[in-house]
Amino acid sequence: MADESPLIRSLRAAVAAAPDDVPLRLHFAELLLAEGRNDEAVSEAAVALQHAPGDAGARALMVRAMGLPPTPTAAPGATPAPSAQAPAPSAQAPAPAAPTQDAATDGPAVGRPATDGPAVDRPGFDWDAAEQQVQDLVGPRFLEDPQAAAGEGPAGDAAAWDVDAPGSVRLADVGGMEEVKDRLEAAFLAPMRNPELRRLYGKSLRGGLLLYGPPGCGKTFIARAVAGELGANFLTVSLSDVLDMWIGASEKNIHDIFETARRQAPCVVFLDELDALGAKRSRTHHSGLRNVVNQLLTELDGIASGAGNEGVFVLAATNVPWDVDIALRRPGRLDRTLLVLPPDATARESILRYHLRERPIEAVDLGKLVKATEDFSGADLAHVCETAAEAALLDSARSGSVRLISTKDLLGAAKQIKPSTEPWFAAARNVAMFANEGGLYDDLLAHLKRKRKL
């Protein structure tokens, strides 16, 4: 600082070259006090507490630092505990108190007087408060047990999982796939909206629903939308929430995940990448993993819990539904399959609009991208729009002029892009042939017999 004394400057800078000298930063606090900077003379008396908790001289520098009351004048009688050493104060600033022993535990007691018998608090010296002042300053002695603090172990496991409110999205907000609605529609939403046909026809509010197909075609966001659809609670579960290193934590907390979903029915529990969580167990060379699946089966048919699965809706997505046990998917848990195809016209033209809301375009024919990107999922959509942003980027940085994104762009973006879903069709179409086993994927057949990848 501009107004420092030619002393003060010189003792910070020697305390910054050798920062673990004690003595030497409690002599540069002691300056800084006499000088009336009882901040930073705090701040000083602070980090030499931090260096060394014991020093009894930087305890009784920051009691004088902070105003605090001095010690008052010891009982008749009573023995003065030793001074601890400390370095020699400036002639401008008064001596440091001597600190005393504290009879409870034999150590220093900032301000509090030595005597024969038990220590006495002085009487009006809120202790609370001058902890208060000083917390921030100090740091904490010992670590606490991360997992204690965060809340885990018996009462706290069951509330560590995170449910997402009933959200603002719905399938109206999902362009096209009008097939994959009506279904949903019949499996999980009529019921929902019709008490009292539910009663006559005595249809539970429990089920499960698989959807599968191709990456990138909007599995997990028709889920959330059918949680908003529903009003109901969303709480994803993915194989990293599951999975533990000690023997029965991963099966623990799969009952914990369905226990959280019971308490806040209705509740929409999504599994994502089932064919991880559930896989085949005649495949599983792992006993852990098989004893996962087997907690999952438990769970789903609510046995371990006597109100059952009432209000609790299970959504699960996979990509490879044959690699799922086969045991998840019969009637009365994961019964019902959906295939999420490919987004359509009216949905790649939603798509589209959206990941091109918010750039610079120029006159775009959404009629001839869309007819372009047939077969693309909607990630590839979103790869083909931040490609084309790229090239309009690169041109305009080369030229120093702006050039907004242009229906060329796109279609040459379209262009260099092959759709991802390919290699998935080409492996279901394996499956859907050989493996239909009491017609599982009829819907992936007659959808291949349209595309004529047969």
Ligand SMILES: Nc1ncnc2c1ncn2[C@@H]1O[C@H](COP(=O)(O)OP(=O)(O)O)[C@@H](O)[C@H]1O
Second form
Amino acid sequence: MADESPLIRSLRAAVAAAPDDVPLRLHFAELLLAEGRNDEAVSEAAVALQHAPGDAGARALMVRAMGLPPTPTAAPGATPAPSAQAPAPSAQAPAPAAPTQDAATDGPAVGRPATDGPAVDRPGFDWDAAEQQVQDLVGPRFLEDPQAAAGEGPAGDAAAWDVDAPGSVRLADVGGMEEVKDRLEAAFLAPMRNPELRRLYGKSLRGGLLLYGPPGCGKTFIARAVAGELGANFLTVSLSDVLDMWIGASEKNIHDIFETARRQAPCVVFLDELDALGAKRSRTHHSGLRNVVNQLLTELDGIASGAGNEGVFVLAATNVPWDVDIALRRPGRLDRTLLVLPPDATARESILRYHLRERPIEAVDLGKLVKATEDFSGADLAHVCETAAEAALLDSARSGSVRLISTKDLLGAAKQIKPSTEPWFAAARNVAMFANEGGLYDDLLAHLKRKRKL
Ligand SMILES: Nc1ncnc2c1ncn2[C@@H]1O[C@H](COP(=O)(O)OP(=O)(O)O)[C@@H](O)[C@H]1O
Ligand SMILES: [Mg+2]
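So that was the form predicted on its own. Now I'd like the form predicted in complex with the named molecule, please.
Shown next: the complete complex, the earlier chain at its head.
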């Protein structure tokens, strides 16, 4: 989206700042449509309809956005065709009284395609009937929750909106995953809030906690939620960023990060994608990298000894714990682990709700979908929603009759997509069975046994 026009960019920002300004959103959708970005226009129209169910302009726009296959080459100034009935070649000439794009947001009269794309190949298409259809189609979004669906639940909506906004995610926004949340509460949040507790359990709370698990299952997301709870007292370090900088400066950067943490203690330092740095030193020919690992060891030991490090906690995350330098995992360093498994049912439901929030859906049976997506990662679930939307859009364009995304589309997509966590579990199984030194992977073993995968 880096190459989008300044107008679109600023309108996007304006819409984000005033999410329930329906005319503004429709104006934005018109622009997207004029650029051939139909599916984005559909999403915007869907949100507009949530805020203003029955809004004629929004419905008309939705019909146009869904009825036309994307026409990415259409210039914003492309002249609207006066009628879908017109044969394609002759319709190229601008008609004298062609409606302007802006007019399209104004009233129910507009039900015509805005651009002269390949859609004219379907001369029999009845736009007014389609509009009529959409009117009936905009029903409850979710089966079990018709109220929020009709746009009457701004509180519920707001919660869904904020899930991914940095800084505003709280642990309560993380659906399900109770065990993980409990461990984080005990390991970080309680001792940070309560210095008394910190003194009492000081020794046992030293060292860091390593989150590990298959990719896309919420490690980074959960860390952001911890940050949301702690506000300023949370430093995120993306190790690939640190390593991108000048060799030699990396060690200093690491030191500076921990210095900052000490100054604003109690403070959590979050080292994301630890494997990027902790890669087994024997494998790391890069001497610069070795120095960084050594620096990190020094900092962690400083924390362990308590010398001026009271109240500095380390949280780290990795998809490949077996590639993390074993020295980093010695007692007193990152010696506690926390397995972050694929989202449980409650988490899947909240993730699905989030990814469906701006899509035109109808009567979706979330319960069924949650059951059909066991072992799916958060990223897989996003993919399911996208695939289902594509299917519904294609279907609408093909048949010329507009329909919203249904449970069937979503279940079909779930069937088609294999959970991406499988290869991870295959690798993890070997490690847990044959390299579980010191019980590093006991959680993983227990999980595999529970799932009868051992
Ligand atoms: N329990 C959860 N609740 C809500 N969203 C989640 C949850 N778990 C994962 N997600 C979503 O899944 C996506 C991938 O998660 P991420 O934290 O990047 O995975 P990881 O760091 O483990 O590779 C994120 O966009 C996040 O919003
Ligand atoms: Mg991550």
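Under this definition, the rigid core comprises the largest set of C-alpha atoms superposing within 1.5 Å between the forms. Positions refer to the first chain, counted from 1. Since the structure is predicted, the reported quantities are computational estimates derived from the model, not experimental observations.
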Taking the rigid core as the frame, does residue 266 move its C-alpha by 2 Å or more between the two forms? yes
Align on the rigid core first; then say whether the Cα of residue 255 has moved by at least 2 Å between the two forms. yes
Classify residue 437 as shifted (yes) or not shifted (no) between the two forms, where shifted means its C-alpha moves by 2 Å or more with the rigid core superposed. no
